[in-house]
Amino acid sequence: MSKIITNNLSLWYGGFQALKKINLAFQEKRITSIIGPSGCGKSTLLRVFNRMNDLIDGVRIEGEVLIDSADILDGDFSDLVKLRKKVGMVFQRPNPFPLSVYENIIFGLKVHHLVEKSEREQIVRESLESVMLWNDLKDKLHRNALGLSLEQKQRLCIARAIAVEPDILLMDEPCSALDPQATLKIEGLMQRLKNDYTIVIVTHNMQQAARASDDAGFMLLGELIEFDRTVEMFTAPKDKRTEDYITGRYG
């Protein structure tokens, strides 16, 4: 099943097209990495799926791009504060708040108004446990939580995003940070996660890709070239430029 669909979106950043008629479906509960070089238009892309581009000043958008059937681009929509709860984003650098591991957690909750003060404490446990740092911070919850390794700050900033209970994981670059050890912990992190999320990610890491994600996309000068499980792209991809890109020929 389709969880996001986009009809010829394209974009515009004043004069500059940076996507072209980008025709995409990304299914329910699985992972979708987007492989390009810098400059593609991955992380463009990216940003469409929660509005955060409505954020730049001279951007231009044109096309469809439904979530659940809802065209979040179309003129009557406006619910941005629902839209960005659907569709949690993680940053290619950790990016805790200058606060407390509980009230980085609890933030979302807040602002949404979701919870009563008395649930709190078990949506953070939760949230901790499904990111596997409940062990490691549970006598630490009141510490601020720039304090905490990059790795932790990565997966707080995750524990943070799926406490409000979205049903879509953006994650921009969420390993570039990030030595190899704790990388493959994230890939692992994402392999649970996606049980109960639809994930996209976008990676310049091509093993990445290859080892954490179902199905790939490939994009270059803001076209998506092509699109496939990842198994096939990797072993048989459709066109000579994909596979020049993955095998190191250029980018």
Given for the second form:
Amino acid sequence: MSKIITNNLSLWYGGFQALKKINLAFQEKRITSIIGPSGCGKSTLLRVFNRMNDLIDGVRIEGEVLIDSADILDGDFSDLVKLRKKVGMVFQRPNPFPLSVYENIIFGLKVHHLVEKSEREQIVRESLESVMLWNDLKDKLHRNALGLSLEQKQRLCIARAIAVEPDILLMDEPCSALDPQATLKIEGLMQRLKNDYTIVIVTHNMQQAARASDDAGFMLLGELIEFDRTVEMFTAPKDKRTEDYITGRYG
Amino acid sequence: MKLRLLKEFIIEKLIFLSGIASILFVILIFTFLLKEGISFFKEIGLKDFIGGKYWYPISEPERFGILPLILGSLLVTLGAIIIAVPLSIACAFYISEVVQGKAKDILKSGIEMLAAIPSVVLGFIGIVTLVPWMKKVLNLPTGLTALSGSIMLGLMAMPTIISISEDAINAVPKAYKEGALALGATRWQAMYRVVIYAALPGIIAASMLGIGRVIGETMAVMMLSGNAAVIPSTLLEPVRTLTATIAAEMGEAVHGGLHYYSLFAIGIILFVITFMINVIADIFLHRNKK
Ligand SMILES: Nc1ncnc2c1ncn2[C@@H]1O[C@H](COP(=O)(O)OP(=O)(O)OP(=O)(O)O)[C@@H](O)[C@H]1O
Ligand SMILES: [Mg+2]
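Swap state to the form predicted together with the partner chain from the form predicted on its own:
All chains and molecules follow, beginning with the one already shown.
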């Protein structure tokens, strides 16, 4: 089933068109990667899905974005809070809050008034377990999260995002600040998470897209050039430009 | 060519001299203060001075206990902190998060200009507006109370606190706010649940600096807080502060007498207090930079 569908999605930053009539459909409980050269609009596209572009002045969006068949572009503010509960995001640079590990994880719970105080500990534990941090951090729950290693921070950010039980996880180059080993571990984690979540990952790293995703989209200058099963795209790309890019001949 | 070298030389030396001079002056002032004050401590022990409950410098026998003055200063300052810090933080958030563009610049420089109003003027405005109003509204025997002093001091501390806190809030990485919003927080929740913690060292430093500024403040407090050297029990009584005591009594103290030296001793106590506050503020500011 399609979890996210866009119909003729276009986005302008002031006079500059960053997304051009994008049509795609992301499938439920799969990992979809979005690849393309720097500046092609990957992050912009991702940030449409949780409407983070709303923060930027002068942004104009046209078209439709359906999540679970509801158009998220014509919702009012209270829907925005609900939308962001449903659609979690992990950023390129790990950005844990300058609070304790525990407070980081229950942040979303507090914001959405999700559970009773007594249940919080349980959720903290489950969230940390699902990102395989529990054993490392169970005795350090009340230490400041800024003291963790980069990889731990990024795991914590993922744990923080899934603590509110979203449906969709958006990841914008989640491994680009990490070393190769940590990258592989996060990818392993994504494979486990896809049983429960629909994951969209933006990456610069072609191997990562090939390794970790089920479907892949290739973007160029704001356009979606090709969208297919990852295996298909990487073995038999239909568009010449995709082929050039994935074989490293682009730019 | 030679002339230019000479000019450079002279300018360089002048700058050097004025730098040295300013340090020298501070040292001189401090040694003078110490010299005049120390002889007093020899006469009356430090313990009796700080712990003494009665300040009767010209009665017979004279008593030199500054506890009421210290408590007066403390009470007025504490009141000022309670009034100024929360308001200033709210104001700083308002300026950094709500106001946009040109209005922001105007507001910011306007607030910084407030810091330049001389305290006598503020004291005077307080006497003709705040004091009668307090007397009437709270139904007090006099409007010259610790609270009046606190309110005016709070107003005086606010520009410093607002301006530096706003810088601290602005310096918070955007990633924190984005992270909070992406989790479904409203702008307001992002601010008070996350951004404020990231800006906290700066905000604390700002508050300390603002308070350091007002704790040494004299004119406005002397004019507004009633000047009764008794240990206060509420904010609604007249109090007397350390600074106001020096200012009010220096003129009438017999030069070279014990009373005269006691005022210098108060000066030393004040110096130590403000110095400590500044050092603490500095520590927080530097921690913030890292
Ligand atoms: N806030 C903004 N205002 C104006 N233009 C922007 C803004 N953000 C992005 N752009 C422009 O939109 C285009 C797409 O940016 P985007 O960040 O989505 O690219 P990207 O594919 O994620 O690139 P990268 O791989 O470098 O992260 C770029 O040309 C960029 O300069
Ligand atoms: Mg990007």
